[in-house]
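This document starts with one chain, in the form predicted alone, laid out as structure tokens.
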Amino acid sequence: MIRTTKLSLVSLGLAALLAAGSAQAAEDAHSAPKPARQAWTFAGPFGSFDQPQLQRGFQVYREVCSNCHSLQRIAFRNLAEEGGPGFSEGQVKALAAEYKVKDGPNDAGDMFERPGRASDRFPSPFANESAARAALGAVPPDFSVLAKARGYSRGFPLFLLDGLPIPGGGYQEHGVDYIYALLNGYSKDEDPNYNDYFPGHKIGMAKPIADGAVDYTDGSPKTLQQYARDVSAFMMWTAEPKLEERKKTGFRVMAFLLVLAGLLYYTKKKVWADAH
């Protein structure tokens, strides 16, 4: 009885687990295509990001998404940190002291503004939600963590292996691929909020961005898709500034690990050698 109760329990299982994959590609066949998977520096257990590329994206986004996107949760002076865009603290210094912050109160009770320091984080573009609403019909989400809230589903099974380090597996940059299919995803003229890749085609954010927007001064290309590129890498940086310094400790634990199961093994084999 026991054992066919097992049984019985297994098969449902088995049976929930093909539905859901069932389920999962009816959805994904009436949804977006799916962003095409991009190579990126960032990507796999020695990843790092590529500072040139930072430094176009940042400009991207000062140029341009500063302008509707807040970037709440970094502060000028990550720009300067090791494994970020690499500026140095004058130049960060020179950016902060570029913007207006509210501060206060001060003695008399009242709040003011003063030129940015390092210390202090982007101010958002807009006085509040309400402003922000009022201007553009809706709040646009804030740059700093959207790479990391954004992405789409391989589809079962491939899914399962996403968090695996194993070839096929352990991918993680679903995010970084959907924005960057997203602003290349406008694909109607006479639509500008027409998008290929956003669920139901109709985004309320119109084309941002065209060839030529932004002057870059490295040679790099002045096309949609570099721009596209660039910006959504320091997407991904926003999201996750210590992603090299969580690699290296990462790599560092597992090195660690792995030379103590090795020292546990022959000590283990030392101690049991003379047991019979």
Second form
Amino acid sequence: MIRTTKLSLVSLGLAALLAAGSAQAAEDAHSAPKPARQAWTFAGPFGSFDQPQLQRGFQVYREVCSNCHSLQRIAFRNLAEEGGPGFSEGQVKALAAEYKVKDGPNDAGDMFERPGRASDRFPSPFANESAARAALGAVPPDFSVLAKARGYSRGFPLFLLDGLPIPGGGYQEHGVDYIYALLNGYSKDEDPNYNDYFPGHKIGMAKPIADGAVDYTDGSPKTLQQYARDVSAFMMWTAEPKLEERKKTGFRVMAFLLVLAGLLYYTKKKVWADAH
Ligand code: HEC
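I have the form predicted alone already, so could you send the form predicted in complex with heme C (HEC)?
Time for the whole complex; same chain goes first.
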């Protein structure tokens, strides 16, 4: 009797799991297609950013997206740091000075505006979320986390591989693949708020960018696809400015562990050699 109860409990559990799985699958099916996987220079254990691409992505952000999206975790000086877009200190200073930054209070107790400095963070386009909602009808999420906050699940069991540096695994670019697909996913000319890839398809951001919108000076194509690639890469950097450092450290740690394992093995052999 006890055995059968246990058994039926197990099968109940299994059935519940299966049901949950198919409910998930059904939800995926009616929401949005999976974004295609793109080739990124920063993917994989040895990946690194393409500096000119980050510079172009920043240009797209600055000229188009920054009208609505804030970039709160990035300061101007980050743009000159290693592993980033690689602007010079001089360029960063000049850039910061073009912005007005709120500071204060001064001796009279008043807030005032002054030209930006390299250490300032990017000023936000709206004073707060309510102001953004009042102006746009929806709140544009902060740019600096989007590449990590958005994504889709590859589902069990593939997502188990995503953290591993092996073929078929090591997939950590869901977020940027989604953003790239989203920017290219405005498929209905008559409805600028219809997007193939946005869950539910009705997005509060009307198609933000089209061919020719940004004037690249390095000869790269002035196409929506190129803008989408570049700005997605830039967003990956804003979400993880230390990505290159992390990958290098990870590799060193793996190499160290490998050497250590070898040493331990030979030590063990030597220590136990006379024991029998
Ligand atoms: C006119 C204002 C505006 C501009 C310009 C703009 N956005 Fe948005 N964006 C929004 C709003 C509003 C939302 C929130 C939409 C929603 O939740 O329905 C949003 C949401 C997003 C999202 C998140 C979508 C999701 O899954 O929740 C991404 C990614 C994005 N924008 C990227 C960009 C990029 C890249 C650019 C520049 C090429 C850009 N946006 C320019 C207003 C704007």
